[in-house]
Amino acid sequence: MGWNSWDCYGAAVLEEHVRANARYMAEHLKDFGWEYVVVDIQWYQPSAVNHQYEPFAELEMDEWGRLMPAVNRFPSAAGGAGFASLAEYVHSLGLKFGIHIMRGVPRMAAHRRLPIGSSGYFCHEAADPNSVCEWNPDMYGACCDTEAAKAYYESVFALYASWGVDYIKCDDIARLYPQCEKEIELISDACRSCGRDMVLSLSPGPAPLDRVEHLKRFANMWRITDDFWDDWKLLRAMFERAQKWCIHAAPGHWPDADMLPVGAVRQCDDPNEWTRFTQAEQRTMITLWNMMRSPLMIGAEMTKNDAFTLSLLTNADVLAIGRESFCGHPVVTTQEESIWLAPRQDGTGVYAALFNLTDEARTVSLDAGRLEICCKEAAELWTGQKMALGKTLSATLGAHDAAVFLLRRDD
C-alpha cells in the first residue's frame, strides 16, 4: 500500500512533491495501513516535464554508469547523495522509499564504455544494443550471459540499499516472457543479495498467466495489464484478468492491476485536473483490487484530496479485506453484473462484493446459500449500514457501483 508519482507528475516529479505527499500520507493515511512513497521514472532526466519521454536525453549518472537523481529536480541529491536524504526523510515519518528502475544498462554509460565500479568489467560488455525498450531509448537491456551484466546490476543494488531503497519498481520487463526470463532472474538475485530488504515489483504488464510460477519465485509483485487509467472500460476490462489471476494472489508474491487514479491526476499537465472516474467507478475500482488482493498504489497528487478522495482511502473496514481474507474470486460473472466472496483467515466470516456493470441502475443479488456461512446480518462496508440477511444477499446499484459485505458466521 503506498503512493506513486507517475499518475500525477508522469517523468518530471520533484523533491517538493514526493515530500510533500510523504508528509500527506504520514498525517492522513498511514494509520490505514499506508507506508510506500514510490518516485516513478525518469528522476534522472534533468530536463523532463510530463508524460512523455525525451529521446536520447543526457541523463545524470556516476563514473561507474549508474544512473543518479536529477539535482535540479532533487537538490538533496547534490554532491553524489543520490537519493540518500530522500529516503531518510521519508523513513523519519515512518514511512517506506521506492524508486522506479528501467532494466539494462543506461545507453550513454555504454557508448563512454564507463568501468563498473571495481569489478574489471566496462559497461558496454554488460550492454546489449540489440534489447531496446520500445517506448523509452535511456537504456539497453542487460547480456544476461555475462559476468559484466552480474557485475552491473550488484553495482546498482549496493548503491540503492546504501540510500536505504525499500521497493523497486522495474520497468520494460514483466510482459517480456521469454526473452527477459533470465534478466528478471539476475535482477531478483542482485535484488535479494544486496543486504537490504526490497521489494520488487515487475511492470508493465500484462504479465504472461503461463510464466506465473516463475514471476512467484523472482518477484514480489507483476503487473497484469498495462497502464491503467480513469477510464472505465479499462475497469471493465479488469475483471476478466483479476478473475485469471486472484488464485495467485499470497504472502511473498501478488498480481498487480496497476495504480488508483483516484483524485487530482496529471498535473503536470493541468494543475486542476481531477479522475474522470465517476465516484461510483471509484468504489468499484477499490472493491474489486481488494477482493482480488491487488497490491495499493495511489496516483493521486494526495495534497490536493477532496473528502470523498480521502474517504475512499481510509475506509478501514475495505482496507481489511485485502490483509485479512484469502482466496477472494467471483461467483458470478456475467455481462452485467460480477459477484465476489473471499473468506476471512480467520474463519469468523466471508466478505462478498456485488458489482453492477452495466450503465443503468440494477439489482445484483446471489442466494444466501452459496455464501456457505451461517449468518443473520450482513454489514455493507461503505456505508456501514446494516441489513438482515434473508434468502438472497442483494443490493441496488447505480450505473458501475459496487457494494461489499462482510457477513460474520453466528456464534
Given for the second form:
Protein chains: 4
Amino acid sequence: MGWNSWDCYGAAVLEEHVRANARYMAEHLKDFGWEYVVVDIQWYQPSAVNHQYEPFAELEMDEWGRLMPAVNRFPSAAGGAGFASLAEYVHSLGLKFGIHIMRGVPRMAAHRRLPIGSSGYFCHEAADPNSVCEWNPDMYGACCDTEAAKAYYESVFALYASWGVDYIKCDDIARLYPQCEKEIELISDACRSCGRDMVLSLSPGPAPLDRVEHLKRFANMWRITDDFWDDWKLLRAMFERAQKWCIHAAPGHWPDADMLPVGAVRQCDDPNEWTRFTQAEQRTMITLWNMMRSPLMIGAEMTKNDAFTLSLLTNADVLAIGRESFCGHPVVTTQEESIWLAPRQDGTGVYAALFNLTDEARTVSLDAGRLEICCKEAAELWTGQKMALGKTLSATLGAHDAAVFLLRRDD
Amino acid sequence: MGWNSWDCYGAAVLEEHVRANARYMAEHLKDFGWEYVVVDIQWYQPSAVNHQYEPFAELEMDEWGRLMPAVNRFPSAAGGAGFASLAEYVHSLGLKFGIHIMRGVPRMAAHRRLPIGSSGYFCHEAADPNSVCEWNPDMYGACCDTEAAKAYYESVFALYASWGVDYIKCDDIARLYPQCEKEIELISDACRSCGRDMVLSLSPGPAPLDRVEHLKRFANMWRITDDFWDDWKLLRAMFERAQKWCIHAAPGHWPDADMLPVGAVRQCDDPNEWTRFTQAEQRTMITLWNMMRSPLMIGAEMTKNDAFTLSLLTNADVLAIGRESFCGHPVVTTQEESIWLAPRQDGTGVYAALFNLTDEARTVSLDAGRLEICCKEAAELWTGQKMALGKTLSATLGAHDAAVFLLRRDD
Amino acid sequence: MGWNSWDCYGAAVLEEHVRANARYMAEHLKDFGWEYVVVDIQWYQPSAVNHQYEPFAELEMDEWGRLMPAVNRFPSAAGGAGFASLAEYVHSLGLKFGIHIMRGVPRMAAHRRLPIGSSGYFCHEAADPNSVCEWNPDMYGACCDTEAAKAYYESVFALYASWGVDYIKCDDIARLYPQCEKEIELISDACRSCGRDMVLSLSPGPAPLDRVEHLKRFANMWRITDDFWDDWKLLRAMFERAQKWCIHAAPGHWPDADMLPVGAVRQCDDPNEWTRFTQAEQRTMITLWNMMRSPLMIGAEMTKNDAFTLSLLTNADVLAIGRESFCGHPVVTTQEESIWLAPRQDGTGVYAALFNLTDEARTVSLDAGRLEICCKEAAELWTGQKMALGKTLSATLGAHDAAVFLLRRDD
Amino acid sequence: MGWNSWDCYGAAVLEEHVRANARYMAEHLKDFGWEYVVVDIQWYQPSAVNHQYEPFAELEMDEWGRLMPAVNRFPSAAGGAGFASLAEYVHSLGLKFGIHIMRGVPRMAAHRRLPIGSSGYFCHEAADPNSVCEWNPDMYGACCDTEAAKAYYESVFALYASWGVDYIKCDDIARLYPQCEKEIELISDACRSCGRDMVLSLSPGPAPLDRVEHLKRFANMWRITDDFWDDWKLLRAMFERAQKWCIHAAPGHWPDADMLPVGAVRQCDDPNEWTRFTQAEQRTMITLWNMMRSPLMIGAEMTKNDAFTLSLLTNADVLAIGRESFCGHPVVTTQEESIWLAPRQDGTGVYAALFNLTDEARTVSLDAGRLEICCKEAAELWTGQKMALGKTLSATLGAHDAAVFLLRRDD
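I have the form predicted on its own already, so could you send the form predicted together with another copy of the chain?
So here's everything in the complex, that chain up top.
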C-alpha cells in the first residue's frame, strides 16, 4: 500500500511533489496501513514535462553509466547525492521509499562505451543492441548471458541500496516472456544480494498467466494489465483478469491490478484534472482490489484529496479485507454482475462482495447456501449497516456500484 | 459419489453386474457417502460386447422413437418395463439410480419418421441431419429451435421420471460449445420440468472454461477432461486442469475430473484386468479429486475390491475434504510438485495437500507462513500421523505419491 | 463448354427443360464449341421444387441402394430405364450428357442395409456414419478403406456407363481435403475403369491450392470457389483466385471458376428472373474465364436468351482464347485494375486483357514493352476494332468492363 | 547478372578483391551478359573480418552522418573520395558498379545529433529509436513520416550518385511488411530522383507474396528467400517459392532467388572453401533461376574458377532462357520431380526443364501433348544433344540433376 507519482505527474514529478505527498501520507494515511512513496519513470531526464517520452533526450548519468536524478527536478540530488536525501526524509516520516527503473543499460552509456565501475566490464558489453523497449527510447536490454550484464545490475542495485531505496518498480519487463525470463532472474538476483531489503515489482502488464510460477519465484508483485486508468471499460475488464489471477495472491507474491486513479490525477496536464470515476466506481475498484488482495497504490496528488477520496482510503474495515482474508475468488461472473467470496484467515467468517456491472440500478443476490458458512447476520462495510441474513444475501446497487459484507460465523 | 459401469463394462454392462455392485455399495460404502449407481452407454443395444460402438446397429426402441433397455441384457426390462424394476431395486438398498444418455434423437427413429408420443410432432422434425456425434453412430442431434425437439426431450425425460431415475449423464455435449449451447438448455429444461429431481451431468470433456457460467446455470456437473484412465500422464495432466477449474466448484455445480479407475477395471475385455495405477498414484488421485471437490465415481467392478482399494474408498477423513472444505486451490505448481490448500467451511482449520509429481522420492515442503493460519500441529490423513508444525510443512513422498494434512487452528 | 441446370432450375429441373436446352444448344451454340448438357443435383428426389434441400426426404432408389431419376420429373426414366433415354436424345443432337452426383451412399440405403449388387457387400458397410455433408442431408460419405465402398462406387459408375453418361459433376468433395483425398481416388478409379470415357468434375470449391497436384492427377476439373452467382463482389473476388490458379490450367486438368450466370436464371423461383450482371460485367466474366482457361458452363435457361446473351456465347474470337492460348496470367493486379497476358500456342501473338475493376469509367494502360513481343497492331476482340500499337496498350473502359486484344507478332 | 562479394568475403571484402573480380568478369564473362560488380555489407566498418557483425563497432562516417568506405579496406576512398575511384575503374572495364546499404540512419549519428547536410534537419530527427534490425546493430530505421528522414535518404543517394553507383542492394527491408512499406517508398523516391539511374534491389527475403504489387511498383528486384547457400535443402525449397513467384517476373521487376554459391566461396573463412553443391545441383540451380527469370549474381571468388564453374557461367544457350523466354511456370510439382515450361518471346518455340528432386537416378517424363506446341525435335541445352520428340519428352537424370530442352515449333 502506497503512493506513486505516475498518475498525477507522469514522467515529470518534482522533489517538492514527492515531499508534500509523503508528508500527507504520514499525517492522514499511515495509520491505515499506507506506507510506500514511489518516484516513477524518467527521474533522470532533465527535460521531462508530462507523460510523453522524448527520443534521444539527454539523460543524467554518472561516469559508470548509471542514471542519476535530474538535479533541476530533484535539488537534493546535487553533487552526486542521488536520492539519498529524499529517501532519508521519507524514512524520517516513518514511511518507505521507492523508485521506478527501466530494465537494461542506457543506450548512450553503451554507445559511449562507459566502464561498469571497477568491474573491468563495459556498458556496451552489457547491452543487447536488439533489445529495445517498444514505448521508451532510453535503454538497451541487457545481454543476459554476460558477466558484464550481471556487473551492471549489481552496480545499480548497490547504488539504490546506498540511497536507502525500499521498493523497485522495474519496467518494460513483466509482459515480455519468454525473452525477459533471464533478465528478471538477473534483476532479482541483484536485488536480493544488494544488502538491503527491497520489494521487487514488475511492470507493465499483462504478465502471462502461464508463467505465474516464475513470477512468484523471482518477484514480489507483477502487473496483470497494461496501464490502468479511470475508465469504466478498464475497470470492467479487470474482473476477468482478477478471476484468472486470484488464486495466486499470497504472502510474498501478489498479482497487481495497478494504481488507483482517484482524486486529483493528471496534474502535469492540468491542475484541475480529477478522476473520471464515479464514487460508485471507486467503491467497486477498492472492493475488488481488496477481494483479490492486489497491492494498492494511490495515484492522486493526495494534498488535494476531498472528503470522499479520503474516506475511500481510510475505511479500515474494507482495507482489512486484503490483509485478513485469503482464498478470495469469484463465485458468479456474468455480463451483469460479479460476486466474490473470501474467508477470513482467522476462521471467524467470510467476506462477500456484490458488484453491479450494469449501467442501471440492480439488485444483486446470492443464495445463502452458496456461502457454505453458518451465519445469521451480515455487516456491509462501506455503509456500516447490519442486517439479518435470510435465504439470500442481496443488495440493491446503483450503476457500477459495489457492496461488501462481513458474515461472521455463528458461535 | 457413486459407481458407474463404463470403466469395468464399457458399452456391455448387464443387469446382474449392476445389481451386484449396488448390493456391494450398500453393504460396504454407503456409510462413507457413496450413493449413486449409474448404467453407462448403449444399454439399448442388444449386440454390445465391449467398449466399441457398432455403426448401423439395431437398437431397442419404442414406437415413439425412445430408446429402451435391451431385454437380453436387462431381463427386468421385458414387456416395456424399462429400468423401473432395476431402479426400484437400487432404491430399496437406500441408493440412487442413474443412466447415461446421448444427446439427440435415434437416427433410425428419424429415418422411420416415428411420431413423438401424442405431440403431433415427428422424430424426423426433431432431428438435425448434420448434427452427428464424432465417436458414436446412433443419434442425430436435435434441431434445437423446433417444438418437435422440445417435445422429444420432454417425452424421454417423462419416461426416465416414470422409471425413477435420479441421475442423468448426458453425453456428446459438454465440449461442443458453442453448437451445444441451445441443446444443453433444452435438456436442462426438460430435466427440471419432468417432475422428478435428477442430477444432470454433462460429458465428455473438456468443457470450455470460458463457458463456465453457462455450465453452472444449466448443469450440476460437467467433465473437464476427455475420458480419464489409469495412466500417469493423464493424472499428471489433471493438475493443470484442476488449477483452472478449482474456483468454480460449489454447491449445485461441480467441475468433474471423471471416474476413478481403481481396482478391477476393463472386465469386459479380461476378468483379470486391474488398475495400472500404483497405490501412490491412487492416493494422489483421491487426494486431488477431494481438494478440488470433484464428483467421485468409482470405475471398479467393486465386488472384486481388494483391501487396499476398499481402504481408499473408505478413508472418512480424506473423503470429508470434498464435503467440508471450500476455496481449495493450488499454491505451488511446478514440474516437480504441486501443493494445494483448502480452508474448512467451519473455520476450524485448513487442509494442505502435498504432491510429488516426479518419478523419484522427494521431500515436498511449504513455508508455514504460506498457510496464513495459526497452528501448531498437523495430522496426515492417509497415515493418521500427527506432527508438530515448525517453519515448514513437509513430507517425504515416493514417486507420484501424496500426503494431505489437516491443520487445526490454535484456540 | 456446356450447360448446367443449377442456375436456372436449382434442385428441380425437369426432363422437358433439359431436352429444350439441348435442342437450343444444338441449333445455336454447338458450332462455337459448346457441347455438354448437365443435369444438376436432386434428380432422384420426387419432391424437389427449388434450390432448397429437404432433410429426410424420400429418394428414388433401386434395390441395390443406387439413386434413380424421379419418374415424376423424368418420365423417360420409367420402368428403371434411368437416364438412358435422355442421354440418347442428347447424343442424337451431337452433344454430350452429364449428371451431378453427391459423394457417398444414400443414408436410407445404409439404414436399410441394402445389398450392393451381387458383390456380397452391403450399403451400410460402405457408409461412414460420421461423414455427412454440411449442406445436403441425403448421403453418408464412403468408408474409403473398405472393399464395400469400392464395390458401391463401381456399381454406380457401371450404371452411369450403361446410361451413356459423358460427364460427372461430383459434389461435396473438392474443398474437403484432407478427408476427401481417399474418396476422390476411389471415385476417380471407378470412373476410369467403368468402360466409358467420362469427364470428372469436382465441387464445390474452394479446392485447396496446396493440393493441386492431387487434383490434377485424379480429376479433370475442380472448382476454385464456392458457388458463383451474378454479384459483382463475387466476380471481383475471382481475379484473386484466378491469379493463384492460372498456372495450373492445362490439357486434362482445369481449375474451374464455376458457371456463368447469364440470361434467364433462377427460373424455378420466378420466370422473370434475369442475370443481375451488367453487360460490362458479363464481358469481364467471359474474358477472365477465357484468359485463365476455365471451363465454361452456361447457367441460363437458354431458350430465353436475348440477343446480347447469345452474342456473348457466340463471339468466336473471344472463345478461341481458352482453346488457343497458354500460360495466361495477370501482370498487373491492383484494387483498380487487372491486366492479363496469354501467348498463343501457335506463336503468332499474344492476348492481352484489360479490366477496369472500379465503379467508374477508367483508362487502363500497359507499357508496350511489358508485352515482350514485337507488334505494331492490336485488335480488340469484343468490338472488332483494330488500332496501331504505340508505347502503351490502353483502353478506356466503363465500370467493371473489359477489353481483350490480340497482338499479332510482326513478321 | 553480376557478382557480389558476400558469398566469398562476407562483411570483409577488400578493394583488391573487388578489382580482381571485376577484371576477371570483363575478360571472361562480360560477353555472356554478366555486368554488375557489387560490394556487399559493412564496407564502412574498419574492423570487419568475416560474416559476423559487431555490436557498437566504430563505423566510418562523414560529418553529416553518412557512412563512408573504411579506408583501411578501400585505400582509394582516402581523403573522403568514397567509392568514386573504384566505380570509375569498374566502369572503365565496361561494367557497372553496385553497393549494399542498410535501411536507416547510423545509430551513432543519431545519438551524436549530427546535422543532415545543410537541410536544417538532424540525424536524430530522422531516426526511429524503436526500429532496429534483428541481425545487424548499426542502424536505426527511419521515422518515415518526417521531412528529416526524406532529407537523410536524399543526402545519401546524392552521395552514391556522385560516386557513380549503378546498383543499390538495400537490406533489412524486403521481408518487413507492413512496417517497411513507407520506408521502401522513401528509398525508392530518393533513388529515382537522385539524378543517376540505379537498380534498386531489396533484401532480405522472403518478401511477402501478397505485397507483390507494391514491390513491383517501388523496386526492380526483391528477394524471395532468406539467404541462399550451397545446401540441397535450400535449393529443393526454392522450387516451391519459384512456383509462387514465377508469374511476377517481367521487365522492370524481378523476384530474386538470391546469389549463386558456386566455385570458391567463404574465402574469408578459409581460402580452400569450395561450393558444397554437386555439379548436378549447380545445373539444377542455373536452370531453375533461368526458367523463373531470376536475377543471377555470382557468389564465387571468380579468379579461382575451375573449368566446370566457368562452363556453367558461359553456357550461352541456357543463359538465353532468362532473356528470351516469358511466362515460365511449373507444370508438374511433386515430391520427386518438377517440370517447367516457358515459351520463347519470339514465338519460335518453348523451353522445357525437367528436374529430378530425388536422391537417386530417375527418368522424368512429360506427355508431349502437355507442351501445347507442334514440334518434332528437342535440343538439350546443357549437353547440346538433339533428339526426335515422340509421345513424351523425357530424360534420365542423376540425383538432383536437370535437363532443359528447346523445342522449336515446326514450320
